[in-house]
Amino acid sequence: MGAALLFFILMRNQVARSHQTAVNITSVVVLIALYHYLRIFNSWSDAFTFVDGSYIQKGAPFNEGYRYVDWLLTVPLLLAELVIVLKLAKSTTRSLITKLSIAAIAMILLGYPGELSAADSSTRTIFGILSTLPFLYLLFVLFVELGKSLDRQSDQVRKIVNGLRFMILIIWGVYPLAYIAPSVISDEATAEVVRQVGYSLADILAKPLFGLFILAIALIKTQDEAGSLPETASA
């Protein structure tokens, strides 16, 4: 997160200022990002400790509550950043970032419950499911709604868009995995390292990976747009 932030800062000024912003966004989200890792590192090292040749619980309980508090924050601001680099209509741009921020949030809020209770307890499947709901609708705005506003991209563009929407869809199915790793695993030891580890090897993609994406596609649209200015002007 921290080598990605360093590198999104470095390669602002490579952009159109008209396109800063979606960079500026994907900065603010690996620096989020960055903050809450070192937290769930140090809150990780408190919970336990290596004695006799395994780990055991110091007494101090692990806190799962920074984690969702950086997707409730990070969440919104990467699909945000999807629609402003396009820059599509002021009232699609809107609608369609009110409509995916909603979605994000109740998936984000509807989780956390269930991520809270007993591996086997009714509690955990009921909010996993729930949270799937918005999910859902988060993906139909994604590839229906998100996709009839992009006839006016370029190829480049919309390959990298659709590129995008898959790779959430792939990479997002990772976290469903992860939550429900507690219930199919039996070892509880293993089952936690399963489930941390998969949601930061999620978090890496979806973070630095999808900002590299947003990049491009600042990229693309700087040089198509000096391209299209008069010799003179360009000069």
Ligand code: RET
Given for the second form:
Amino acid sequence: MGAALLFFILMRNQVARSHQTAVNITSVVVLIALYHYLRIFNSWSDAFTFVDGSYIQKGAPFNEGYRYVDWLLTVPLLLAELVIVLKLAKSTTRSLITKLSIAAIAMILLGYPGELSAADSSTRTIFGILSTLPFLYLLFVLFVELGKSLDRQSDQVRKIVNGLRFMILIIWGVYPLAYIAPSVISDEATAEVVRQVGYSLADILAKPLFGLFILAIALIKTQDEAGSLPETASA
Ligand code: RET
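What I would like now is the form predicted in complex with retinal, since the data block earlier showed the form predicted alone; can you produce it?
Full complex below, order starting with the chain above.
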């Protein structure tokens, strides 16, 4: 996350001023993640220790809250950077960001009580299902409503946005799978490791990799606009 932050800061000036907002939001996302991963790392070290060949709990609980606070901030920002880089009509931008943010916040808030409850509890299942409803709505807005606004984009940009939407579908799909790990894997320690590795890998793909694609869109738009400037000037 730190390396991604440095990279996005260094790349910022390669992008036209009008597209820098999207790249700046990407930097903020990885900065928020860098902070939370340091906290997650420390919380993990406080919770577990290596004794006689295996890890045991030290007594302090591992705090999953850092991850959820991170998502609460970064998921709406990730969705906003996707909409902002497209430079749609103001009203469309506002309406898409509002709908996507509300869905993202509802999804994360509803997931948290489930995340905190026991692996085999019905609370975990119920909140998992409740959280999936706004997730499905979010995908509907991305695939159907955002799709309608793509006709004014260049072929190249439309291709990347299409790819990005499928990337969201697949990578974001890892989160609910990691969430159900404790319910389907009986060994508690293995389940916990699978869940944390799943969330962390998905985060690396959903934040820095996603940001690279947003940067690519901003660079293409910068080039396209630079190419069309002399024509406009001579017209
Ligand atoms: C939860 C609870 C179980 C049901 C669903 C979930 C979805 C989580 C998602 C999280 C995405 C996070 C991202 C973070 C990047 O910064 C909350 C695990 C559907 C989709 C993209």
